[in-house]
Each structure stands twice: as structure tokens, then as C-alpha cells.
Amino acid sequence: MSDRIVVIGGGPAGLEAAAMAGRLGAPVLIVEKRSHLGGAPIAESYAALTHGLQSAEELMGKMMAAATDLDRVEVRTESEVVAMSGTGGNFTVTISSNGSEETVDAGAIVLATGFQHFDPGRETQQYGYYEFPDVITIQDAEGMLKEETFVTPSTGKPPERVAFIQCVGSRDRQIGNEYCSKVCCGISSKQAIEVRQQVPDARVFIFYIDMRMYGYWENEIYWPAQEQHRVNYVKGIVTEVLAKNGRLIIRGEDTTMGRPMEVPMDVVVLAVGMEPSPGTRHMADILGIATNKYGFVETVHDVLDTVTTAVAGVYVCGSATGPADLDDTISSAGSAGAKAVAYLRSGAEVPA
């Protein structure tokens, strides 16, 4: 029986799961396909995390150090798990790195493969994302905000009017993503504040179906965005984005006033939702664990046990199980790391 825990994914979830298991005394191997740790916050140049508006790079650095400074935690970057055999307590995991393969023994596995952002042009040409350079996504905006250079992409000049459009790729039965992605409303409000801070003369609008601010976000970002930073929230449905006279035009319906609207903008930011990453789908197949109809990993109970899969010894955490903010991710990752250690210490039954 192996006492090693293999953590697949080196983003926030994987780092927290590895740090928890390592602190509890288990040897851990993190397998990360990118050349670096940190997941989406580092790969996509997040500026500030929504909760607390703290530097994403700084906090992710602390998370990386918390895991990698432990002697029991080993890291393999530019590596992927390509096969798994055996049963809980006695897995054999095949890892591919730079064209070569090796096998390692593992007693338990934690899947932390995260999410991908919805592609606005995948199903239909939504809001002209691939047509107009000034239609961007929230991850595009993050990169500019981090560099403190939020500009109109086509001109390189500070925008006078900026719009955020909510629920792009979420709560949409036509494309099959019927769920709320949880974080988009909060991220848009955070970014709207940052835009106003970096471009004080810009007018910023958020067009929404419903604003969903859960936990402390209501007072941390929603009300400050309006009361301190003068962000305009418009309840309505945007039906299309057009180009006219060198600007973008938002067309739709102001549902509060019950009338059509046509508003000029310089930059339109699409608040795209979360989908399971290709890695999540692929690893679910390799590990033999079930996914739901949206492609996220299923656990044995969606309330009472949100990290244990139906395969003994295999755990999952973070947004591999569904849309999650960083708070959700860290909580589930710590639980997954601890449960993996508890599973091995309880004497997992291994077939002779």
C-alpha cells in the first residue's frame, strides 16, 4: 500500500490540497501540465482577487510557497497523467513529461483540474467577440487591469464609456449551460471599480439579468461600486452589439423601464462563465469517475460530501466539481487533501 498522494493540477485547489496533505505528513506529488504553478490566476494574469481586492500574484505566491516549501511535496511541471490502474491504496499512475513516461505508485489521488472560460464565439457569434476588437472578455480585462493600462484595444486610448454584459455562457438553455457561474457578477463589479480607479473619467455600466452577490460581496463590492465609484447598474437584456461611427452600439431592452435601449460604448466586456476544463473531462475518463450533464465531476453527495468520488481513493476539489470562487475552492481543496490522508491512514482495503 502506497502512502503517496498524487495531486493532479497545480492551481489554487491543487496547491491547497497538497499543502494540507503535506502538513498532515503524507508525501505528495503535484502534476501540473503548465510550465508553472498557480493555475488561472497566474496563467491569465489576474489583477486582484474579487474577495478583498488583494493582489492575485502576491496571494498565489504565498500559496505556492506554502505547498512547495514542504519537504514532502514534490512538483512536476510540464507533465500530465496519461493513465491510471489499480485500486484505492494501490494505484499505478503513468505520467508523461517531455515525451517520456514513468509510473509512480499512489495510495490516493486528488483531482484539481479547474475550469475554462466560456468561448463567446463557440456556439454563435455572441456580441461580436471575434468581429470587433473592442469587445473583450473579463479575462482580457484582467490582463489590462493588472498592467494598469485599461484602454480601448483598437485605439490604445483610455475609454470614455465601458459596458459589462453579464451571463455570457451561463444561465443559457440554448447552449446547454443552464447553471449560474457564481463569480461573474462579483468579478464584473470588482473590475468596474478598478476601471473607474484607473480611468476616472470613464463612465462604466453593468447590464445584468439579476445581480447575484452572495456572502460578503454585497457590502464589499456591490454597494461600493455604486456609491463610491459611480458604476451604473442597468437591469436589462442586451440582444446585440454593433459597430457605428467608430464606436460600439449596445442594443437591447431596459427591463426596469420597459423600453428599448441603444447605448454607445468604447469597450464592451463580456462576463463569460465557467465550464469544465478539457483536463477535467479527460482526467475523469482516465480515472473512471462520473461527470454530470455539464461535464463537471460528480461526488458522492452534492451537500454532505462534496469532494469524494465514487472511485475509492479518488477525490476532487475546486471548480472541477462545478463553478466555484476562490473561497469555495480553498475550502474544498483542504477537505480533499485531509480526506485523502484519512483514507490512507484508516487502512484502505487493498485487494490481495
The other form holds:
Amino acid sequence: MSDRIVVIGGGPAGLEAAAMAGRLGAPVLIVEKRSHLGGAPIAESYAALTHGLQSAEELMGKMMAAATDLDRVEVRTESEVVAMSGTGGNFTVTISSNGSEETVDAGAIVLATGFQHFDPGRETQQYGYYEFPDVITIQDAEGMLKEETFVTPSTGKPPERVAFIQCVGSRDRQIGNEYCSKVCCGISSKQAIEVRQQVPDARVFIFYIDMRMYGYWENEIYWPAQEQHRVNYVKGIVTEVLAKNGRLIIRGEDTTMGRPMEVPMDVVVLAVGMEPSPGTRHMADILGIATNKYGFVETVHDVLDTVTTAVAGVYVCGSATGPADLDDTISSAGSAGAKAVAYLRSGAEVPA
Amino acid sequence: MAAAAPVTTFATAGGATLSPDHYVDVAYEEKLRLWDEVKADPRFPDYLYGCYECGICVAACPSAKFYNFSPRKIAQAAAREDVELIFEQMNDDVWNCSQCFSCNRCPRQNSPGGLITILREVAVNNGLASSKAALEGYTRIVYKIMTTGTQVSPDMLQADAFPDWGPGVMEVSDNLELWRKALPPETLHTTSMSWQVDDKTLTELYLIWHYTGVMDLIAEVDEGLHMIILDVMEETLEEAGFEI
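The block above covers the form predicted alone; next, return the form predicted in complex with its partner chain.
Starting with the chain above, the whole complex follows.
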């Protein structure tokens, strides 16, 4: 019986799970493939976090400190779990770091390998992402917003007109992702506010199917975006992006006005959705845990237990289980860390 | 076959790829000037916050049941600052509103009806031909109210002025005195007046209209009417000891 908890993934979910388990007294080993902790918010240079609008770097820094300040929490970066054997309470985990392998024992495992952004060139060359330099994704926009250099990439000049296109790679049977990615409405609205703040003369449009601004996102992001920052929301999804006289043209239907539209734009931002990261898919295989048709990890109950997998001693949290915002991620990660410790202490699953 | 719907441009000067069908002969700069005048109205910020296009205003709107009219589109066009569409609405749509303000039940606390009030005032103050045409049928009402201080009188029931009152109005207006005699005697069977307004009240009304700029509005819409009303007013005011 090992009392160690191996946390796979050092993003927000892994850090919170590690901090929780560590504070409850368990030795924790975080295994992170990247060279740094902090996950996508750091790797993708997120500017402000959606909801709260605080600096991603600062908040991730706090999370890293909360985990790594604990003596019981160890970190292996540039490391991957390549094999797992044994059963709950007595796992043997093989970790590969820079070509050398080591095995560690673990009583429980928390999977926190997260998501990746949908690739807009995956099925078809949707919206010319790989054709036009001025068609970018929300993560591309984050990098520019973080540096406060939001420009039209092809000219290096501040844009006059910016369009966000929602639901790229989400809610689409043809692509195979029927689910809603949950965060893109909020992120686009947040970015639209940031663009208006950084480039006050720019007109910003958001083309959407439904705006899904649940809870406080409505009054904290959506309404201020419209009312204070004069972001234009147009119900209707763009069908194609064209280039004409050196400028992008977006074509679609302005559904609530009941007419087709052709609108010139300088920058088009694709609100790409979430898919399971390659790490999530790969680890699910290694750990022998079930995934749904989209490749996200399944838990034992949709509602009552969002972190326990069908393999005793293996827990999952954050966006490895499906699209999740950071609030969701922190909540599920804390739960996963606590349930992993409870499992080790009692030798039994916490009943759902 | 119906003409194709105009293509939305969310226009900026020189930025549109396709021109809207209407008012192409009016320069963009002129449309923008009028829109800036609307936005500069001190009431504007209280009438428009943001619109999520729920349609509750249209559901509540009596005019929307009878005309191709949508208070939602008024709020949307203003929120989007779609200068071309706003100009079109300022000419064509705003006159379909009955200013009942049922649309004020908006969950975002917008007032599409209030926006329309401002749009109408800007249209009239700038002498848009469409505003003159829209108000033409109201000449008699304006004359009646502004000279006598009373409401619509029976002799204003005339088919040429109010085609939307239906085919029955012709028969009524042709034999108006006879129809009036069928009513209770309390109406005095009058056809040209609803009731007598006393001189003090009339004097006050004249002064209000003069000092709040209503007379200037009338002059903009109908110069002849303005002269006639002014004649009547000046006489009454003079007798009351006012010089304007």
C-alpha cells in the first residue's frame, strides 16, 4: 500500500488537486509534460482570465505556489507517464524524463491532462485560418492582448473592424463535436472588451448562434461588453471568410434582421472550442479508463460524482472530463484531490 | 417577386461592400450627422443600454401586429450604430409607432419607443421629406388641437386624411351632421369641436408651445399651417397681454 498520489498534469486542475491532497497530508508527485507548470493559461499566454478579468499569469503563479510551497508536493516537469500497472492502493507508475525512465509507487492517481483547442483546419479549411494571416484563433488573440499589441497581423496596424465567430469546432455534427465548449462565449466577450480597451477606435462584432453567458457571466461580461464597451452582437454564424481588395469579407445571415450580410473586417477571431488533449486521450489508454465518444474521460456519475473513474483509485478532474471553465476546474480538482486522499485513508471509494 | 432584402452592411464610410437598396442618393456623411444628433440627445443613454434581441418589445407592440414594424430592430440598429439602417428607419419605420411605450417592459430597461421619439424629432428638425409626408394627414389634428386646445373633433373623420380608418369612414363623414344627431344631446351634436377650452388655459398652452419649440417643429413640417396657427395664437395672446 502506497500513500503517494501521482497527479498527471500540472495545469490549474493538477495544481489544485495536488495542493488539496498535499494539505490533507498526502505525499504528491506532479508529472508535467511541459517544461513549466500552469497549463494552457501559461503555455498559450492567456491575458486576463474570463470572469474576474485578473491576470492569468498572476493567478497561475498563486496556484503554483500553493502547491509547490508544500514540502510534500514534488514536481517532475518535461516528464510523461508511459506505463501504469497494479491496482488501487498499489499502482506502479513508470515516468519517462528526458529519455530516462523511473518507476514510482502510488496509492492513487489523479488525471488532470486537460484539453486542446480545436484546430480550425482539422476537417475542412474552415474560415481560411491557414490561408489568411488576419484570421486568428482566440488563443492567438490572447497572446496579442497579453502584450497589449492587438494588431492586424498582416499590416501590424491597429484594426478598425474585428469579428469574433463563435462555435468554431463546437455544436457541429459534421465535425463530430456536438457539445458546447462552454467557455468560448465568455472568452470572446472578454477579449472583445479588451480589444475595445486597447484599440478604442475599433468596432468589434461577435457573430453567434446562442450566447451562453450563464450565471454571473451575463452581468459581469455580456452586458458590460454591450453597454459600456459597445461590442456588437449579431445572431448568425458566418458561412465563409473571403478576401477582397486586401481586406477580409465575412458572409453570413443577420438572422434577427432577416437579411444576408457581407461585412468587411480587418481581423477575424475564431472562437475555437475544446477537445480532449492528446495527453488526455493517451493517459486514458494507459490508465484503462473509459472515454466518451468525444475522447473525454468518463466518471462514475454524471451529476453526483464528477471525478471518480470506474478504475478504483483513479480520479480525473478539470477539462479532461469535458469542456470546463476555470471555476469548474478548480472545484472538480479540489474534489478529486480530497477523494484520492479519502480513498487512501479508508481503502474504499467515497460513495457517490 | 418581392425585391431581395437589402444586404446588411454595418456601414462605415467606404467600408460597405454592397449598398443598401434605399436612400442611396443620400450621402453617408449626412446619415452619420443625423445619427450623431440622435446620440447627442440627453435622453439617449437612458433609452438604450444593450439589446439581446429577445423580442419582448415586438410581442408587446400593437403596431407590430398591423405593420411591418419592429421596435426590436430599432433598438438593434441603434445598438449596432448601423448608420444606413438607422436612416432608413428614421424615414420609414418610426412613423408606424403609436408611442404607447408598451415596449418599455424591456428586461434590459431599453425604451425603443423613446428612441423613436428622438428619431422622429431629429427627422422633423432636419426637415426630412418623409417626416413631412408622414405628418401630412395630421395637419387637421394639429390645427384643431393647437388653435382650440381640444382633441380630435368629429369633422376630422375624413377618409382622405385617414385611409387606415377603413371604408366605413366615407359614409360617416359624408353625412356627419345626421350621424351626430343620433348621439345623446350632451354632445350638443357639434361637429367642429369636442368641448370649449377657456381662454386662460389656451393662453398657457400657446405659451408652452411657443417656448418649448413646438412652433418651430410645426414650421419645419408645414410652413402654411404654422402661419395659420400663429395668426390665431398671436391674437389670443395679444388680448391676454402677451407679446411673443
